[in-house]
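Consider the single chain below, provided in structure tokens and representing the form predicted alone.
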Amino acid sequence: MKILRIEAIPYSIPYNHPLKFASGQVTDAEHVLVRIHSDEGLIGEADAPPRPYTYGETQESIITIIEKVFAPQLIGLDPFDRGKVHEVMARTIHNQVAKGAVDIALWDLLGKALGTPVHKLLGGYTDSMRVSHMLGFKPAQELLDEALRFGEEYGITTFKLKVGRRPLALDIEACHVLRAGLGDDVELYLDANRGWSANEAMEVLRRTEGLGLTALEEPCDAKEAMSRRRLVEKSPIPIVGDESVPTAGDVSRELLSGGSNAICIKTARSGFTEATEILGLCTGLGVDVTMGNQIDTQVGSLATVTFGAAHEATVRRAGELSNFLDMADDLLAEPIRINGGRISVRNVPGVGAAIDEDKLSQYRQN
């Protein structure tokens, strides 16, 4: 089997409302659907979500790097020769989301060729993941109302609160209101998206002590190495690296320098191959991991479940899997269901993200 051609298809689907956080906001999912065609008629698919304010990639840059740089070198290769594929992509620095989508599409193609679900190829530990829902910038009472609704409708008992606002009292109040309204059995953790300084983060931790918060993600810019290390040393809860650790090399740097003591894995930027490398590094060092979300569509969320459910270490915590509920529509032919606070893998060959071609025609941009 050979790679025959590679497509990078731009599309745009609106969100029901703007999603706001410390590093920016999004109003539409302007993503890229990546398709790898084989000479045997099989197609591997994956979603690429550009996040220019975080990684510098745009819809246009992803299309260009895949179609103009990667594809000419990958066409003609055996898709089972994954090492050769990654050697080609490694020659180009950065562009992690583009690389991640090619990798996931390749795994999807291989699963279909083997007649095997990819979650089994990756490890097959279990068949579902608990869901964590992200709460964005809103007044405290609105955040509580949303969390209560998602708990009642979907059985979700873990929530990630987007923080990083000033004055600090806005987010501190939200933490107290959520804990008081949700009770002690619901898990709460924070993500500041580099919105604070290390000292501001320490102040927030001091004023939320006793609320049972379980982690604080990217409280400040990891480039502030000394203050970030001091924060990690003094924090009573794990400081999770996310934007600062898109690659295995970045993970090594942050863990060895003391800039983080837990790691967020996002398949949207690492694919399944580098995510496996990151996971192995973390489990070898005894470092906790979370499965994050890059404001993914259902196609992207299904990829996260596929990887997360494959390993014991990645199902210890709830995965961030529900952002697609904020979208007005999706490309997935068979929508994802959240039952009892969990999302299941697809027990079909590949990842199982079959695309509704009519919806792709409706939302594609070329």
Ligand code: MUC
Contents of the next structure:
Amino acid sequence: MKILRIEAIPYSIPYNHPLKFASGQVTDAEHVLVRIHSDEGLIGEADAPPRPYTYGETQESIITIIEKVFAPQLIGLDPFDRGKVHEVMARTIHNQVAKGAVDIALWDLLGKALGTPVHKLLGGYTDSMRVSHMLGFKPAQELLDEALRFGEEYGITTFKLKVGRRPLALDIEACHVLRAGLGDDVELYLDANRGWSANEAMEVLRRTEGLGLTALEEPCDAKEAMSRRRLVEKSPIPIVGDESVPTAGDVSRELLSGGSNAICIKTARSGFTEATEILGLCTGLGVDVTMGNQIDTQVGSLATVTFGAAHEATVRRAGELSNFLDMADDLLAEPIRINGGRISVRNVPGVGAAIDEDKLSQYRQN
Ligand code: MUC
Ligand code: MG
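Could you present the same protein in the form predicted together with this ligand, rather than the form predicted alone shown above?
Once more the chain from above appears, this time first in line as the rest of the complex follows.
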């Protein structure tokens, strides 16, 4: 089998409610659908969500790097020769989300060629994941109302609160209001998207002591190496690396330098192949992982579940899988259902993210 053609299709779907966080906000899913066609008529698909404030990639840059740089070198290769594909992509630095989508689309293609679900190819540990819902910036009472609604409607009992605001009291109040309103059995953790300094993060940890928060993600820029290391040493809860660790090399650097002591894995920026390397590093070192959300569509969330459910270490914690609920629509032909706070893998060949072609025609931008 050979790679015949690679498409990078821009599309835009509005959000019903924008998601706001310390490094930016999302009002429309202006993403790229990547399609890898084989000479045998199979198509592997994946979603690429540009996050300029996180990785510097845009919808245009993802299309350009795939069409102008990757495709000419990948066309003609056997999609099973993933080592060769990765050698090609590794010649270009950065562009993690573009590379991640090509990798996932390839796995989808391989699963279809083998007639096997990709979660089985990756590890086949279990068939569903618990869902963690990400709460964006809002007044404290609105956050609590949203969390209570998600608990009632979907059975979700784990929430990640976006923080990193100034004054710090805004986020500290939100933590107290959520804990008081949700009770002790609901898991709460924080993600500051580099909004604070390490010392500000330390103050927040002091002023939220006793609330049972389970982790703090990217409190400050990991490049502030000394203060970040000091925070990791002093923090009573894990300090999770997210945007500082898109590659396995970044994970090694942050763990070895003491910049993080837990790792967020995102398939949107690491694909399944590099996510597997990252997971191996973390399990080998005894470091906890979470499956994160790149503010994914249903197509992207299904990729996260496919990888997350395949391994024991990635289902210990709830995966961030539900932010597609804020979108007005999606490309996925058969919508994801959240039942009892869980999302299931699809037992069909590939990743199982069949695209609704009418919706793609409606939302595509070229
Ligand atoms: C997250 O975990 O940080 C926000 C920005 C981004 O790149 O991902 C999201 C969620
Ligand atoms: Mg994060």
